[in-house]
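Only one chain is shown below, in structure tokens, and it's the form predicted on its own.
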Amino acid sequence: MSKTVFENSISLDGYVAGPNDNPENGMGDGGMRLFEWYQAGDVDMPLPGTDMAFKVSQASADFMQAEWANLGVMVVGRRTFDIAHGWGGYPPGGGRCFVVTHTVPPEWVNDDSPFTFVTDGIESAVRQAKQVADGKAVSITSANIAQQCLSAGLLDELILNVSPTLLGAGVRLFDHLGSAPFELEQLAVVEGIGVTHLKYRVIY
């Protein structure tokens, strides 16, 4: 069966963007150096379903390759999804994308869109993203959406690729979640050049 897989970089403080972030100004003031070890190593590694390729170090491409492999289709938040501009119609990852929203923007609705707007809830899209995953993993994408499977029960796996770097306000990952406490597992620490990636598993 599919699980979920939220991964993402994160500020030492618990960020994942800075703040005033905007369709014009996409990881918010100063959230771009969230991702300076994407250019920080020597090793090409690509984005799948794009032409992007980072330079990073041999053990962040060992782990991240890996885990990037075994992703499959995408849920996020319309937020996200504005903010990147739908990603010009191509979502990281090349598959499937389930945007969770209350209102389905016509513009982006024809029969080659790869994506599917949710307006019934996170559960429906989780299930729907799960139905059409074929067994590899559903990426949870945007903090909100990773907050709501969080407190519904609904997310397996965290993967946070840790920046030393403090931005002191802007996007928290860990806001709002109602059913907190919870108990984490760590499944793996892997040490980059400018990262440090963490893995954990969800114990409800």
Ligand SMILES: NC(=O)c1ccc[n+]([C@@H]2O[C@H](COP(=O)([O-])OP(=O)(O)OC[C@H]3O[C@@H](n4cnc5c(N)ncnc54)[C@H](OP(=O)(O)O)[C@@H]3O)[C@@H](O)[C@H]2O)c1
Given for the second form:
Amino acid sequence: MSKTVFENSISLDGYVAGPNDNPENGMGDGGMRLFEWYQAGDVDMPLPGTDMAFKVSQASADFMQAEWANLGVMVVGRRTFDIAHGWGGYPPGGGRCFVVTHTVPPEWVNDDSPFTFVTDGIESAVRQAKQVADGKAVSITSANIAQQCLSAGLLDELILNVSPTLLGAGVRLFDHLGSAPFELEQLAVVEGIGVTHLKYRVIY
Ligand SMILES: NC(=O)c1ccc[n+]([C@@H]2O[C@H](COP(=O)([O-])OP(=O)(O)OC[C@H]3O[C@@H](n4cnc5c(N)ncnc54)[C@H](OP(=O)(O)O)[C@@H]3O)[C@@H](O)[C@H]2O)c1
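Please move on to the form predicted together with the named molecule, as the form predicted on its own is already shown.
Okay, now the whole complex, with that chain kicking things off.
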């Protein structure tokens, strides 16, 4: 059975985006600092499913490429989908993308769309994603969805790309943790340039 993995870049004080994040201000005020490590090295790191490539340290490339290679489909919240403008129809990872939402945007519903809009909650989204993941991991890509998965016992692993930045405000990753505390087993610590990669398994 596929596992679920949350992976995001995060500030040292726990934010995945700055304040005032919206479709015109993608990562919020100051939030793009979280992605500076994407251009901090000299090793090519292609983002699967897109024509984007980052320039990172060898350590980051080795770690992230191994992780990304194991990610299949994605589950994400509607805010991230809207802020990313649906990635122009090409979600990162190149697989199917399940968007958890209260309302379905009709303009994105057609036979060629990579998106499935799930209106009956995260358990349903994760179940549907696992059904088409073909044994690969399901990528949980937004904070709000990760929080709900954690509380529901549906999140297996966390990968945090920690930026040496204090945003001070914005979208907090570790918020609304209904059934906290959670025990985590540390699986990896990788020092890159401008980033420290941390990987944990959630122990339920
Ligand atoms: N740092 C990084 O690596 C990284 C990566 C990805 C994204 N981001 C950023 O991180 C931020 C994530 O925002 P977020 O965590 O607040 O929001 P989110 O998870 O992207 O979306 C939350 C929204 O999803 C819908 N939703 C969530 N749970 C639902 C449920 N159970 N049933 C129905 N609908 C549900 C609701 O929207 P509706 O009510 O409108 O349907 C809700 O407002 C964004 O700024 C994004 O750009 C950062």
